[in-house]
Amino acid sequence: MRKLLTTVLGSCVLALSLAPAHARDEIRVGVTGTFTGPAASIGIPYQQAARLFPEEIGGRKVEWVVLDDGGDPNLAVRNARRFTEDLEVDAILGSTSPPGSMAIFDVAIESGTPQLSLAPVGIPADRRTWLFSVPQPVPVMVSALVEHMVANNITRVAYIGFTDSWGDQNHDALLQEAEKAGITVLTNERYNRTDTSVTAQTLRMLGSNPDAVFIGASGTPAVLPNIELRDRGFTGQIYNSHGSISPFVLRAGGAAMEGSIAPTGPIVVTESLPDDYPTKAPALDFLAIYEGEYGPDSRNPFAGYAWDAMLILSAAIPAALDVAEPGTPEFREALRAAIEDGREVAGTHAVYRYTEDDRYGVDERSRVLVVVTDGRYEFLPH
């Protein structure tokens, strides 16, 4: 304990002596994400989008420092400390996985640096001063599914999800929304990302005689219950979570995914949206750049979150520049104030409107339903 204290004090003294607040010309933003390891397939699109960020915002040069945390919360914290202590960044974007994102809350709060989480996280109300979440919170997404259930007279839903916080978040949101809508949630089955069989859980769900099944999983492991349910002759509606939106899922699931419905950000089906949809223009701009760089089939929701974080910063930076110079605590404070001043920023996923009380900033315009048709995601107006 004493050793820890000495280390902490020592590094504070070191930090103070080495890093006096230096005003500088350029704006510096730290980005940390999971670009390697098991969650890499979700993280890599963020990195790709970050490579396309503009070099100048509001007439100032912007330096984007992008570091990998491999999905390890400790490494995310180390990256964040490097950002705040050595590089004196003006804002932190990241991480791209929820555990890493939550782990760096403390660094953002301690150092007084605005943090825009690129993964869906719950932000505790008493600590929210410096924290913002870019992706839609889970209840916003799940409520879209429940609305679809109500419209289609579905009253009995079975649930299966991951044995982790993603499974919990989706299950909690489903319980909460279903109760309001008078829908019965029949089961709470769980499986691991690494599991090779969900036969037993599927049999139990089918035994409860559901009208529909909601699968709270993400990435290619989400395919497993889809295949098993169809194999066992289930003909009802299958709902997937927004973590399942990926071309890899469609490829791995093949015919079993046909007809399944999932919520997602509007970016996935931009072209099918009505022209006056507020996210359509920014999404088309972004997709032209992104697909131009990485190919026509590279579209995914994750790169859009990174782009939106950049757009949110871009909208706030000019106001902050009026108050102070980058690299100073005053600038970070002004940046935070500018982000949460209640202006609307149209991004690829949502119209973001952060206020002192609302750290998620999104409304029902931030999600659409998609249905898998012929191996593609199609817009499902509802």
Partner chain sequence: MNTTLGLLLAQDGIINGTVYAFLAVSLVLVFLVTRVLLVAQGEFVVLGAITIAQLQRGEAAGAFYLLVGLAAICIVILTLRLWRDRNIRAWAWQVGFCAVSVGVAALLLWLAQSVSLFALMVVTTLAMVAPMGPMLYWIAFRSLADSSILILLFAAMSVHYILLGLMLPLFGPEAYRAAPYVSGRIDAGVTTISAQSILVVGVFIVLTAALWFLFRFTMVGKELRAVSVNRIGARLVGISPDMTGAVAFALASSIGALAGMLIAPMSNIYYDSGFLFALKGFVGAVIGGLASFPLAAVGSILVGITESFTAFYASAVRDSIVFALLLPVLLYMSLRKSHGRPEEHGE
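Target state, the form predicted on its own; input state, the form predicted in complex with the partner chain:
Keep in mind that what follows is only the chain, not its partners or any molecules around it.
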């Protein structure tokens, strides 16, 4: 039976022997995520998956050090500095929100530590050496929605999203993909993750007479525009971002979520995919572990991203161990080089293949469409 990892939350103290910067036997990985606060419904599944990570990789013990950043980019940076300066980790996973992940970039680069972002982020070409993104890039996901719009003769779409980088990423991807498809984006409404009303934004969107609305939000705060639109009598198609895929969202949104469409990684509906789909076997293996621990219907894409990050590290660690010992700059460099060496790693969401020029490592096999039917996500061929 798998043993649980050591977790550090809030002010709890991790009992680790802190050694000076030299080789050690065990591999040490820092994980920071949003396990409390407005985005906790997204972060908690990452934490739950991390509790199931293996104790050993490549014949070496692994210490998974998990810290809560509460969705605060400043706290994410403090966690990252604790990882690199005090704990001398060999890799960083996180954060689980785009603002937190991007805030950590400088720490990863300055310390020469591979960072696998657990949230979709844009990685500047001139800063990418130590940075990798696990979730699918937003344009890959939004393009699936635009394909559905084209197939269903939708030509006018209104947009509402968060007033942060997640809202920006989805809006920018929608503009890019819609222009190519001849679809008009009518609005660019925004709201905060902690807002309790989007009435004014909804009225402006409805006033633009859209065929459909795309909501660039995530977690349970994504529910708010869905409810407002349906309460105001909107009968057109509602699209949500892949950050909204969660049983928490379905429960919070109830009937307002019915018929809404979103892109997601294949893990959510993996049983509906052909047996030769490249992610099906890894996803089924993970779901047996995850749902075995947390119960039927506990699956979600966020836990899958955490598991895939672990698989990516697991594939790279043996090659890095051939070069150097954990705890050293040489090991971190070898680990970075092994991640980007072009090998294929089949995960729950994608077949990852990172290279020197590609820090996202996924293609269109990493996304499917789902529609909410009777309170569940169902596979929607497109």
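Only the largest set of C-alpha atoms that superpose within 1.5 Å between the two forms is called the rigid core. The structure presented is a predicted model; accordingly, all values stated were derived computationally and were not measured. Numbering follows the first chain given and starts at 1.
Engineer: Which single option from Ile312, Ala338, Ile267, Gly253 is at the hinge, given the motion of the rigid parts between the two forms?
Structural biologist: The listed residue located at a hinge is Ile267.
Engineer: Measure from C-alpha superpositions the angle of the smaller rigid part's turn against the larger one between the two forms and state it in degrees.
Structural biologist: The answer is a rotation of 11 degrees for the smaller part.
Engineer: Just grab the Cα shift of Thr235 between the two forms for me, core aligned, in angstrom.
Structural biologist: So the C-alpha of this residue moves 4.2 Å.
Engineer: If the rigid core is lined up, how many Å does the C-alpha atom of Thr155 shift between the two forms?
Structural biologist: A shift of 3.1 Å at the C-alpha.
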